[in-house]
Every structure is written in structure tokens, then in C-alpha cells.
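Just one chain follows, in the form predicted on its own, and it is written as C-alpha cells.
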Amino acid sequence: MSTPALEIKQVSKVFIKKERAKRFLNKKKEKVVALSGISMSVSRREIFGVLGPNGSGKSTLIRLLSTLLLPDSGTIHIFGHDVEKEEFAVKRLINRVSVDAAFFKKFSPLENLAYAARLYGMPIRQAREKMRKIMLRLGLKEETFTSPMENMSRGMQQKVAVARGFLTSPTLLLLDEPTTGLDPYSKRDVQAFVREIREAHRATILLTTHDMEEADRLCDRIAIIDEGKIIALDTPQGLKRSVSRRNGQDATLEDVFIELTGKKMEEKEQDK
């Protein structure tokens, strides 16, 4: 049995936060649990979507897996390795497309992907052609490579910012909220890009979204996490059979969501 692209056995987070009391001044803490004795396993080319409302944990758990965070007990391994134990080695396998990425928004798209493609060691020359045809297989116009980003809408700095992503051929893919501020027509370009890269180069994909439908176009499996934990885990299918018939219809991921968890994506506070 050839190892998982991505193991996480019982892995908890709790971060610490201070508040100061209004009427004796001093400082008392909160724990607030990001994540509670999670597991999971993602098998190598599996397209894997995370579900959840806003302070769910999944921003914690891409943290986790980018290795920005350390997990406060249980075991995270991609491809083997552990992320806090090998940190580097975890490091080359894999990327991460965020909804906040940051760029030098005083450089062109290219300054900026030939950046990225320094730091991992890509050759340059090779690195332009890909960029090239990354950027265009996204909808971007050849014209807009050379202009500052600070003068791309919100959207098309976005689409730099998947290009960014797939430049590397990660062997793990860390898309959080990637096609966020794209309209539809351009979600479907990175929908269809992220198959591409699958099979293409036998990734493999963790896809955080609020999209319901792009979860459901692109997923292999899903998991369902709510005040840090998993409350359910299997293919979209298998989740929508869970769900009673409404109406007369069959049950969609969004039934699904809101059945689980009691509430819809954009009720609570901000993903923790």
C-alpha cells in the first residue's frame, strides 16, 4: 500500500487570547480551540475539499499543512514526512494558493512569478515559458504580464496568484479560497486548470472553499469541519445521500451543510 499524500492523526490547535478586563485592568486569557483531535487521510492524486463556516478551523488547518503553524499535539505527515520534523523536505512538495496572497504590487505579473520561481530554484529560462502559458491558460491577456499588479483588479491578481501556484508543479496543492473575486467565467478556467494539474502531473489538491458547486464539480471527497472538528467525511455523492429529499428534489451540498452544522457558510465570525 503506497503512502498517503497527506496524514493527520488527532491533531489539535488552540491559540491564546488576551483580553483586558474593563474594570480591574488586568489581562485575563481566552483559549479559543482552532482545531480538536482531527484525523484524516488524503490519498495521492485526490482532489479533497475542506467545508466549513467562517471560524471553523480550516484556515488553521492550511496553516498546519504549510507548515506556518505548529499543531499543539497529534501528527501531520505529507508523503511521509513530518511537518514539524522535516519541515524542508515537506516544503518542496508542496505550494499554496490563499485568498490573501501577497505580491510586490509595484512589479508586473512576471517580476513577481520569476520571484517565486528564484526561490525554488527553477530555472529562469524554463520559468518564463511556463509563467507564459500558465497566465494565458487562466485568461490573462498578454498585454497585463508586464503592468504593475497594483493596477489588476482584485480578480486578475487573483489568477496571478493560482499561476504562482501551479508554477512549481507541487506534489501538493494547498488551494485556499482560489477562486474567491473571479467571475464565473473564470472560475471555471481555474476549475478546469486544477484537473489539468491532477492529471497532468499527478498532483495532489486540498481545496478549501464557501463555493458549494465547486466543491461539488471538484471533489473527490469532502469533509464537513465545524468549531474545529470533522462532523462528517465522504465523497459529495455520499454526503448528498445523507440528506433527506427537499421538496421532492434531491438534497444539495449546500442541504447537506446546513443540515450538519445549523447554520449557513456566512453566519459566524471570521475563520479562526
The other form holds:
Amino acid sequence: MSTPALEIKQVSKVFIKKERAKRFLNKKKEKVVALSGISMSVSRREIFGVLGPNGSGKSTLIRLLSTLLLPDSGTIHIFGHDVEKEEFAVKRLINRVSVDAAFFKKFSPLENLAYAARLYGMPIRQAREKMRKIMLRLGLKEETFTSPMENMSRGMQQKVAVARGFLTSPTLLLLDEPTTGLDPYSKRDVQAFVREIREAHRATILLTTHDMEEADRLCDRIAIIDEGKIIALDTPQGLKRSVSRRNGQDATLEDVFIELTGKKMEEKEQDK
Amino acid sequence: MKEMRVAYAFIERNINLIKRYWGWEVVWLIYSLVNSLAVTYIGAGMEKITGQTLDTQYLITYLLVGTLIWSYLSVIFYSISEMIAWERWEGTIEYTFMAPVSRATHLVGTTLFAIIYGILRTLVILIIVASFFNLDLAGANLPGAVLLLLAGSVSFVGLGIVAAVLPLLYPERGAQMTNAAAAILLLISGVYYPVETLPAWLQVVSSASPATYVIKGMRGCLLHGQSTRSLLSIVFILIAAGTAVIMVGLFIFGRVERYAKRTGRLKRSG
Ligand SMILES: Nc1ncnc2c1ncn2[C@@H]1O[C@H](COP(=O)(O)OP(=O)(O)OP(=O)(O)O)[C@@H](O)[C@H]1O
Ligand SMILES: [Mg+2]
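Alright, leaving the form predicted on its own aside, put up the form predicted together with its partner chain.
Following is the full complex, with the preceding chain placed first.
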């Protein structure tokens, strides 16, 4: 068996929040457990979804995979490379698209993408051609390519962010809510493109989203996390089946999400 | 070869930043220019201030050398220390830190840009300020001065790296802290007066600033025509010390980057 695209073992991450207390010198340190004991494995060419309520640790997980955060404990291997010890080998294989489309706002999309292409050591002429192709494919108009990013709508900026992620042809693509803020057509464009690069580039994709339909449509398997723990992991069909069996009627992925993460909410309500 | 291509990313980025924020650039250039002029006029007015006959020409050149060298060195310092600050402001820091680029390559690109930019900017200021005064550089050793300036750049690159750490540690205030650091260097390095004027304890501190040696040597070259051969030992020390500061700077940077990744300080939002 070949090494999996992604292998996560017992990964935990805690953030320390410094609460400035009213009284001087009495800084309270509050711990936020973002992830606790996450283990999972994603095989090559899989589209793997991570769902969970706000603040459940999805983005933290993606940052750990993209070497932007270091785990407190546990190990992460990407195509057999340890994220901490073989940082550069990992960096060459991955790219990430996140919700916040962060760019040099006075630069044009082409300038921003050229910066990214150079950072990844791509020959620039080839990269320029590819940028145009991807942006056109995502439905951006040619005339927006050269005007400053700050003049674009949020959704358009998000598409440039998606283009930046695809540009370097990563073998593992980390998508953190890539379609948030996109209209239904654009969402479909991005979704079709995700499938396409899986076929064409044999890429593996890890995706977080709050769009249940999108997850259902795209993902081969889905992990649902809540408060930093995986509470379910199965194919979309498997997840739906398990919930509908309990309720005796056909369940959508949204039902699954609410059923699995909602119980906790009720418990929390009762605690209060 | 590939590394150079990657390093060019930072050069091109900085050129684009200048193009896009040209208004800001013009304001800053005017600020430096007026600053240099004002300082040099102190020399021009010294006879009137003291009511004594002085070698005004010498004073003017003395101050002009100080202000120009300082302008050059501080551009190097700021350009390098801002390599992180810009990415913070724009929010692109996570993307740059995620790319397969070593901090050394990052630095090479930033440094090449800083030196070329610093030289061009200083030349512009020199040409304009020189047109206000009649300068006498007849006996000056210009090649020696250039050599000294380049050797001095090395240590300022190193200091810039150390300062670049601040925005990594303090997302909000980091960039302002570098201003304070630059101001201290200005005070102790004998830019506008001989360091011997300072209190004894500050003189001790001043001997640790590379700018002290650069400026002293520059005055030797430009005012007294000091020979290049006699400068070689200073040049050597500047390069050696500069290389050491760069090494230490990169080491500190690496540690702080790791710390930032442990505590989640690279993140802005999302
Ligand atoms: N850099 C950081 N510093 C401090 N706390 C953080 C940091 N990043 C995340 N957290 C905390 O960790 C927890 C998990 O956050 P995370 O961003 O991973 O959630 P998420 O599942 O992506 O949420 P959302 O659906 O809203 O995007 C939250 O409580 C958050 O406040
Ligand atoms: Mg998130």
C-alpha cells in the first residue's frame, strides 16, 4: 500500500488567550482547546471534507497542515513527510485557500499571482499563461486582471484566492471555506474545478465548508468535528444512513450535522 | 538559479509597492530631503550663531556626509525590517510563510532591493542638496567611500533582520518599535557630531554601533582624503561584524518564527 496523502496522529493544539483582567498584574491566562487528539488518514486523490460548527477547530487543523502552526503534540505526515521536520518538502506539495482572500490590495490579480508563482519558483511566462487560464475558467473577466484588487467585489477576490491555490498545482490542496461568499454559479464553477484538478493532476483535497450540499456533492468522505474532536467519520451516504436509521426517515447531511453537533448544544443549554 | 528567481519575487514585490504607493514615496522623499537640508543649514549658519569666523565649508560637508550616510543606512534598515511588516499590513503573511522559501532567500531578495533603492534615493537627495551649497570634494577619496558604504550595509542588513522580528512578535506595535531602534542608533553613532561629545557611558554604547565606524570612515575619505589602504581594516571589521550580525539575526528570526507558529501569531483572521 502506498503512503497516504495525509496521516494525522493524536494531534492536539491549545491556544493561550491572555485576558487582561481589570486588576493590574492579574493577567488571567485562559486556555482554548482548539484540537484535542485528532487522528485521521486521507488517501491519495480523495476529496475529504471537514465539517463542524464555528470555532470547532477546522481552520486550526488546516493551519497545522500548512506549516503555519506547530502542533502541541501528535504527528502529521503529508505524503510521508513530517510537517515539522521536513517543512520544505511539505511546503512544495501543498497550497491553501482560506476564507479571507488576503492580497496586496493595490496590486492587480496578475501581480499578486505573479508574486505567488515566483515564491513557488515557477517559470514566470508559463505561470502567466496558467493564471489567465484559471481565472477565466473561474469566470473572472479579462479586464479585471490588471486593475487593483481593492476595486473587486469580495466574491471576485475570493476567486482570485482560489486561482492562487490552484496555480502551483499542489498535490495536496487545503481548502478552508473556498466558496464562502460566492454566488451559486461561481460555487459550482469552483466545485467543478476541484473535481477537475483531482482528475487531471491526481491531487488530494481537504475541504472545510459550511455548505452541506457542497460537502455532500464533492466529498468522498467527511469528518465532523466538534470542540476539537472528531465525532463522526464516514462517507456522506454512511453518515446519512446512520442518522436516518435512528430517526426512521431519510436524512440530509444537514440533518446529520444538526443531529451530531446539536446534542452538545442542548446539553450545554441544560448546564446553564 | 532557482533561488535567485525566488529572491526576485521580493524585488518585484517591492518595486510594485513603490509604484502603487508612489504618493507615500514622494512624501517620504521630501521629508528626507528637507531633513538633510535643515541639518546642513545648521552648518551654514554656524558663523551667525556663534558670531565667530569658522570654516563653514568644512562644517557643511561634515554635516552633509552625516545626513546622507544616515539616510542611506536607515533606508537599508527600514526596508529590511519592513519585509514582515508589509505582509502584516496587507494580511498576506500566512501565504508568504507557507511558500517553500527559506528566510535566507527572502533576505537576499529584500537586501538587493534595499541596497539599490537606498543608493538611488540617496543619490537623488545628494544631487538636490548639493545644488543648495557649493561642495568641495576635490581631495575626496570616492572609491574608498563607496567601499566603506557597501561594507557598512552588511551590518545594517543584520540589524534590519533583528528589527524585522518585532512585527512578528507584536502584530500591532512592532513596526513602531523599529522607529525607536533607529532613533537610538542615530543618537549614538555620531551622525551629526563626533561621538566624543557624548557622555562616557554612551560612548561605550556607540562603539557597538556599526554606523559609528561607517560615518567616521566616510568623513575620513570625503573630508581628509584618507587612503583606501588605511580603511581596509575598518572595512574588514565591518564585513566580519556585519556577517556575524546577519547570522545572529537569522538565528533569532528562526526562533521567533517557530514561537509565532507555536502560539498562533501569524494569523490575522479566518
Ligand atoms: N491564532 C489563534 N490564537 C488564539 N486562538 C485561536 C487562534 N486560532 C484559533 N483560535 C481559537 O481556536 C478555536 C478554533 O478556531 P478555528 O478557527 O479553528 O475554528 P473553525 O472551525 O475554523 O471556525 P469557523 O467555522 O468559524 O471558521 C477558536 O476558539 C478560536 O478562538
Ligand atoms: Mg475557519
